[in-house]
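Let's start with one chain on its own, the form predicted on its own, as structure tokens.
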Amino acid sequence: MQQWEAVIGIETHAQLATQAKIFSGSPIAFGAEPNLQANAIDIALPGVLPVLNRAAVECAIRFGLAVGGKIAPRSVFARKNYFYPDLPKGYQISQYELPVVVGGSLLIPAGESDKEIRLTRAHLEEDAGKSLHEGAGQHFRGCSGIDLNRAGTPLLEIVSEPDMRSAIEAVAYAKALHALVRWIGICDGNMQEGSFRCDANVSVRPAGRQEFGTRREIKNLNSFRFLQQAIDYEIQWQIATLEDGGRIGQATVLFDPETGETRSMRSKEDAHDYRYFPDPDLLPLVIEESWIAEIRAQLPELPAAKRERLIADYGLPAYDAKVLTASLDIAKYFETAVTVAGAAHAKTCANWVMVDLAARLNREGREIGESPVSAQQLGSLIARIADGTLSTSLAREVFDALWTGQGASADEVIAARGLQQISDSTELEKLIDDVLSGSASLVAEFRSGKEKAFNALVGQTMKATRGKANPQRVSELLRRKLG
């Protein structure tokens, strides 16, 4: 039976985190009333000229540096000509032959190691407007309308090489890219609002063949789940078509989440169909080395470097370091907690962030930046575990209180509820004597070799102290008394 291999490349449109559009001063806030954020340049009135937004260029440079790409000393804006109702000028200002970033790569998890996904380019361009059809709000009942608020919104189009071989790899790449653009602060990554959109170019070929098959481009995938579903379906559809004796035509397709299927929208254009030529209204973009150096100095520590440092400085396992650098917010939260708790307790901090905090955030659908328990509060809580004031079970009670706003600090909750851990040997020995005198059968079972009986005795003692006893000290004293 014929074996097939998928070949996948991803084109991603990341909306840049600027205050204004790429060629005009119009704001880009999401959710505004239609056409209130479009000025004369955005709607292409005759005689107006575009002016490049410096902040958009700086975002592109930050990205290029973060992925190890080459920042072009000279790049050119071009006109991409096509007609669509929401494209006021009849062309889109983009970059073609001379993009601002060339090359670079991203690492994605692939089994026990990482796989490098090469990047072809990243170029600046403007977004188009948006067509709104019947049912899309009070303004467009019974008709279609054009909202030009998005027209001119700055985008960085990031194009990968066709290095991915499955939907799983494609999603891993998209997630890594999504995390990176948020990490370096150039895009908010909000997929629901269209700030981060992926187009997947998918083809299949017989396993072992070097030449590519005919690709079909799946447009505007705005969730990782849809990205995986669309690619999986497209791969199986292409294989089935070829095995039935059909042929694949180059096409642009859409994914229907309702049916889980892709459907052809139009035949796929080639670059010459767009009649690219340099935009005569915009000078070439010249980026001097001093500007690149200035932006390089402003970059935050990148994820790979931070992972290595967390392992080296705190002795964390590689898995922990990877989870804690999934986003810059998580990494900052962890390191702040460690600063408060002390570097010696970094592993305990990691466990609390990855398990207790993450579980509570997931349950309530919150991001870590929305956590009711601050990093400083968690760090002070862990410090009380470390100095013996709290057992782990009591610490969870304090954590719950902090989460629900029943105290400003761990110390305040501990004092108000009398939760200090009992570690005094004299007090514990008296409690243990009472437990042993009332548990003769468990004592007999332990002395006959049943270790479970010992755990039951520890549990009885902890119950008698309402969880306040130091469990390690209880175990030591119990073993001594039982010989």
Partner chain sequence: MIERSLREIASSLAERRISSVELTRLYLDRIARHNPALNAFITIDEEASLAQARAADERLRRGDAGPLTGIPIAHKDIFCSEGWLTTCGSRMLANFVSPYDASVIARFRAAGAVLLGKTNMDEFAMGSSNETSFFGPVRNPWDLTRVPGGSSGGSAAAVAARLAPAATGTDTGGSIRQPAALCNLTGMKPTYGVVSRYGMIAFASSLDQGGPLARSAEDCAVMLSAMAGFDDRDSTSLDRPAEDFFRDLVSDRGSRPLSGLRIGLPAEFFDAGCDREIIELVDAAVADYRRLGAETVSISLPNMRLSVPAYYVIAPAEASSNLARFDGVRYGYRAAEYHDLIDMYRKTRAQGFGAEVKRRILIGTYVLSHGYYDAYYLQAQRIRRLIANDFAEAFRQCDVIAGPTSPTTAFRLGEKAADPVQMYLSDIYTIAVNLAGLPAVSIPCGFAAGLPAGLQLIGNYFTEARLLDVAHRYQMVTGWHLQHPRGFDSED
Second form
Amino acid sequence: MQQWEAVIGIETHAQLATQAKIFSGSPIAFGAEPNLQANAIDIALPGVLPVLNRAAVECAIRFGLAVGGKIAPRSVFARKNYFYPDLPKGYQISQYELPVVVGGSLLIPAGESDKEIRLTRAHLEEDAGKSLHEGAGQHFRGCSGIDLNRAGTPLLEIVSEPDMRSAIEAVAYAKALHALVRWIGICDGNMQEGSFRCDANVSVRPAGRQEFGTRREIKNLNSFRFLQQAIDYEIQWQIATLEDGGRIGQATVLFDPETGETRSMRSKEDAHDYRYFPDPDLLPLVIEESWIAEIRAQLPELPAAKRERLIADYGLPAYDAKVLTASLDIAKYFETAVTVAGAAHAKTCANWVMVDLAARLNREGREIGESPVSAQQLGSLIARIADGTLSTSLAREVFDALWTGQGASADEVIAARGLQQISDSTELEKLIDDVLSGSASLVAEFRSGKEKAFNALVGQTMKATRGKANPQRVSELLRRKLG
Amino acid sequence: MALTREQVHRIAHLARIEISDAEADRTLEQLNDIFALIAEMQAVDTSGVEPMAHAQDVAQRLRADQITEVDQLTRRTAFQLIAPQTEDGLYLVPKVIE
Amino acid sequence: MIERSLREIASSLAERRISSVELTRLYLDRIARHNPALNAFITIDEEASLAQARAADERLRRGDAGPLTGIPIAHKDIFCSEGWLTTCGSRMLANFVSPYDASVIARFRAAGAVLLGKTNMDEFAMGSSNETSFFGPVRNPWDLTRVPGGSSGGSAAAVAARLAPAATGTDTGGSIRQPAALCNLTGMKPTYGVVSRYGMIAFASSLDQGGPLARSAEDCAVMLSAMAGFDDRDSTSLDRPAEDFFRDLVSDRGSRPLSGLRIGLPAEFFDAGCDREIIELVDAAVADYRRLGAETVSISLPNMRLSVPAYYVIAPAEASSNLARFDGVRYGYRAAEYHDLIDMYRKTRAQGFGAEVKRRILIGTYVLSHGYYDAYYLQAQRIRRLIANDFAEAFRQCDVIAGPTSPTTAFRLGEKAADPVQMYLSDIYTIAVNLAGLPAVSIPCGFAAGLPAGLQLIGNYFTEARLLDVAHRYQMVTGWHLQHPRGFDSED
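Complement to the form predicted on its own: the form predicted together with its partner chain:
Expanding to the full complex; the earlier chain stays at the top.
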């Protein structure tokens, strides 16, 4: 039987985290009433002109630096001409021949090792508006409604080389890219709101052949799950078509999550002829070396470098390092906590961030940036575990109190509730004497050789201290007294 | 080089301008006259000449990332007063098929 | 009053010898009387104009007046004016009341000038005769059977017939200078980037530039001082210190004020393509310049012959894209009947645009389309570079280039309307200036068979003040610019 190989390239539109639009002073916040965030420029009144937003360019430079691409010293905005009601000017301002970022690459996990996915380019462009169709709670008597709030939102279109060979690799790439754009703060990554959307170019070829097959482009995949489903479906469909003796025609298709299938877009049936030419309303974008240097200096340590460092500096396992660098917020939280708790307790910090904190955040559907317990608070809590003040169970109680706002710091909660472990021997000895005198039968059992009775006596003592005693200490003292 | 009637129809479609066969024929004649005028330019050897897109050799100026828009509802009302068809703040067009 | 310069009008207003309301009323009355014959205006709004005049009178009373406060100015209907119909001469925008002001309009408002009315123009500024306007052709006040030139024909006819003291225009390939020549006016196209394009409805973005049409170089200087200036809403606006374009005009430099000025005479401007009588008038003007102290040098602009072909690639290409926004969705015309979205687009644009605009959109769509871009658009941009280089070379040998503005005087209505190529060639002397982005002025230099002819003076980048001075020195010793058409005299 014929073996097939899939070839996949991904184009990603990342909405840039600016305040205003790329060519106008309108806000880009999501969810406003229709057309309230569309000014004269966004609705393309006659005579209006674009002026480029500096922050959008900064985002592109950050990205270029983060993927090791080349920042073009001179790039050019071009007009992509086509008619569509959500495209108010009748053209989209984009970059064509001279994009702002050229090349670069991204590592994705592939089996045991990492695989490098090369990037072709990244360019700045504006988003279109939205067409709302009859049915979605709207009824415009056979019409579509046009909302231009999104028109002019800054996008970075990131184009990969066709370096992926399976849907799994494609998803790994999309996830790595998603994490990176959030890490460097250029995109909020909100896929439901469309801040991060992927188009997948998929083709198949007989295994071992050099030339690519004809590709079909799946548009607008706004979740990793859909990305995987759509590519899997498309690969199977293309293989089945070819094995049935059919041919693949170049096409733009949409993925239907309901049916799990892809279908051709009618609006794209027109032969594409976008008539690109340099936008005469915008001058060449010139990026000086000094500006790049300034941005490079502000760039956070990148995930791969940080991973290496967490392993080297704190002796963390590779798994922990990977989890703690899933986002810049997590990494920052962890590192702040470690600074407060002390580097020697990094593993304890890692465990708390990865287990206790993560579980609580997850349960309440919060991001780490919204954690009621700050990294400083957690760090000081861990310091109290480390110095023996708190047992693990007491620490959880303090954590809970901090989470619900019943104290400003671990020490404050400990003091207010008298939660310090009782390590003081005189006080403990007195308590133990009381327990022993009230548990004659257990003492007798222990002396007759039943080790289980000893554990019961430890438990009794802990209970008498309401958990505040240091269990090691209790055990030591009990042995001494009974021995 | 002369255009064909099919080419005229194709570019008219790209430009979204309805054109009848009779108009296409008339237009074809005029466009061919104009392209004959343009042909003089095409004969010139311009190898090594840098294309000139702008009159001034200046770099793009950059705007600060600031929201400059206020009073959005009043503005939308003013904008939609001059629109052919709107409803609930949306511009209406014949149904879009994706 | 109607023959007074802008500076004289300003002092009459300042000295309260006339009020802005009286002055505005005077011009509105003249428009009411003479516009039906000329069709120079598309929109007049007496109440709005008089309200502005009253506000200007208040400013004058407060002593808070500038050089244009209270003076009525006509604006080409290509400049968006808040609350005013702004049609660009097209059915497409025949119902478009602009919700915002173009930067140029805002500058005139801030200066306290009165918006007298919106002037007729070739549709979307595409034309050289003002015959492509949806609102009908404009007639030349010097001969009502002839065209005023275009595309700023309404502004030119209005100022020539003294229906406005001065007007704005725009010039993409000669649209200020050619009508100025055909109507005996002084009209200036500034260096590209000097006047903001924000709110000026785009024809060919890399060539369009606003400028004044007035009765003298002196008036142009006053107008340009109001129009010019950096605008952060236009990426192509040049960030330069504000200029007083009047500054050189006032100095007394004796009987040979232009000593040391080198005027370049390009052989290509004086060829067989130009009417003999016009060449004679230009030669006579050059002789006048020698008497004023200038010397002349022969120069060459070898690629100028390629300017018309290059222009008719670049301008339609940009226009085809600029005019894509007129789709019947957000403003302007929408066809009454259609059966789906594409049909709506096609019918709206077929009915909303006139023949010349559609022709140019089709040319532009073609030259940008797949497989033709390099041969047409890129080649035209390379030719553009060659033409700009020619000028750079010429300005090493001279300070100002002189020649005819237009190869003919005003032609008859309908004479060239059926032949686009003949029409395009009427801009043969003006187009190269737009491709290079240079400043140029057209000034009256005499009459051929009773029709005015224009002398074009082209300067190097940012030499507007110098060009206006050179024009002004000529106007100090000649009277051509003072001639005005008969039948539009002051009634008092």
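In this text, rigid core is short for the largest set of C-alphas that superpose within 1.5 Å between two forms. Note that the structure is a prediction, hence the values are computed from the model and not measured. Numbering follows the first chain given and starts at 1.
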### Message
Following rigid core alignment, is the displacement of the Q406 C-alpha between the two forms equal to or greater than 2 angstroms?
### Response
yes
